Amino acid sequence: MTVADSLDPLSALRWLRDVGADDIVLEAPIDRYQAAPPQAPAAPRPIASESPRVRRSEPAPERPAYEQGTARQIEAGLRPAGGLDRSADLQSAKALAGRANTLPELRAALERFEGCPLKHSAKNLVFADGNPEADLMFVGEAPGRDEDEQGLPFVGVSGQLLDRIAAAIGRDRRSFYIVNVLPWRPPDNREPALAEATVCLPFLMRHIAIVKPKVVMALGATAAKNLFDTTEGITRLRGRWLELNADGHVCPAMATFHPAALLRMPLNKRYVWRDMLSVQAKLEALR
């Protein structure tokens, strides 16, 4: 029996994501035993007798049933929720974030922003916590229930673990700063949707540019993929130094496992410890 077999379905999916199996192909399974098998392509018709300047347009061959189903589901997954064009929301986010030059201005811009539906289901805007003058910034995924209640990031069980991890290198919330990719809680603590993270990303990048940390540490796959614009899983990505350019502020950055993932997979704490030691050494080198 594998680890995933011993978990409930939702925990199993989260476990697969945390170990790097996070390349989702479809939103729903396809029974390929019931789908029609692909037909062999027809032999090409000779065209030697045709004029080189004129070619008859051949109708495109009909795709097999299983390919048609795949295309429809992928298209549905990419279609903006509710049929809305999210490009206008993204442009609004960029404009609002770009005009903010201080943290109070950025918070006010987020409070005015109406382009993320999560705002209307969450109780509070979860802006940031810690010391904005600190040289280390953590970027998490999204608020959970406790964070939504208090309006502060990482105050639940995973936040308590993060505090212990930071304390191991002599840090506390007076010596680091922490934000999330999403400032509003997704319902039922689900993983942020791509459209939600994308529309909130200008505010995160502006947040980093205003604070100007010396080092940024992405906590978990969602933060890493959005900060570094990559599709790599967190298992392959963690522990590597990358260069982050956030609205002109360039600094070294690294990804590691999210504290919530460590609660499910405690063995990965050894990797996070290595990553924290690397961050500590980098900060000492930058002084």
Contents of the next structure:
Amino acid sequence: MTVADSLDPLSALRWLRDVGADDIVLEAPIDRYQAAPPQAPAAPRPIASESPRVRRSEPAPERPAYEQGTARQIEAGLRPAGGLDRSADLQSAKALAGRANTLPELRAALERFEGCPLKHSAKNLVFADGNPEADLMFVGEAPGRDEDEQGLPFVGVSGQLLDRIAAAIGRDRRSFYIVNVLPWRPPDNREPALAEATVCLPFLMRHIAIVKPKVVMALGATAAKNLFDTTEGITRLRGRWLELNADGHVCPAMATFHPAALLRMPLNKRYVWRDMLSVQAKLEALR
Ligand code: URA
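Next up, the form predicted in complex with uracil. The previous block was the form predicted alone.
Then the entire complex follows, led off by the chain already shown.
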């Protein structure tokens, strides 16, 4: 019996995702029932060359991925047609976010935005918490029930664990800032849909560009996939320094496991501990 067998189906799926079962290992599937000679492993695709939001060796396109017809927009049903983006919601998100130059303006822009249906099922907009002057910014996934009630990110059990993790490097909410990929709670705490995350991404990128943190830490697979525009699983992605370009603000960024995933798999705390030490060292080096 495996760990996955002992969990309910949703937890089993989450566990499989957390351990990287959806990671692409080779370019093509191998039929292991066929007696075929062993195949050479595909050359690892460095994350840095996958996404326009992380450093690449060839010149990056001028506009970030979410402003173009990327695979994720096509998959999310936001496909541009003939050079025009068919998604009025995405256009509206980009226009509203792009005009915001301060946090109050960005908050007002989100309050005006009608392109994400979650706004209507959520009780509150969950904008951010912590100190916007801090050099460290965490990006989580989406508000849960407690966050939705209070209008603040990471105030439930995951938030309590996050506070303990941050305390391990001497930080609290006066010395870090925190936002989510989604500012509204998905019903029943389900995972954000690709279209929801895509349409809210211009606000997240603008948020980072306004706050200008020295270091960004993505908490969990959803934050990492959206920030770095990658399909790579969190198990492989975590612990690596990447260069994030959020609406022109360029800074080092790292992904680590989400606190909620640590509640399910406490053994992974050792990796998060390692990642936090790396963040602390990076921030010291940048001082
Ligand atoms: N998990 C998140 O990703 N964000 C929150 O605000 C709370 C739990």
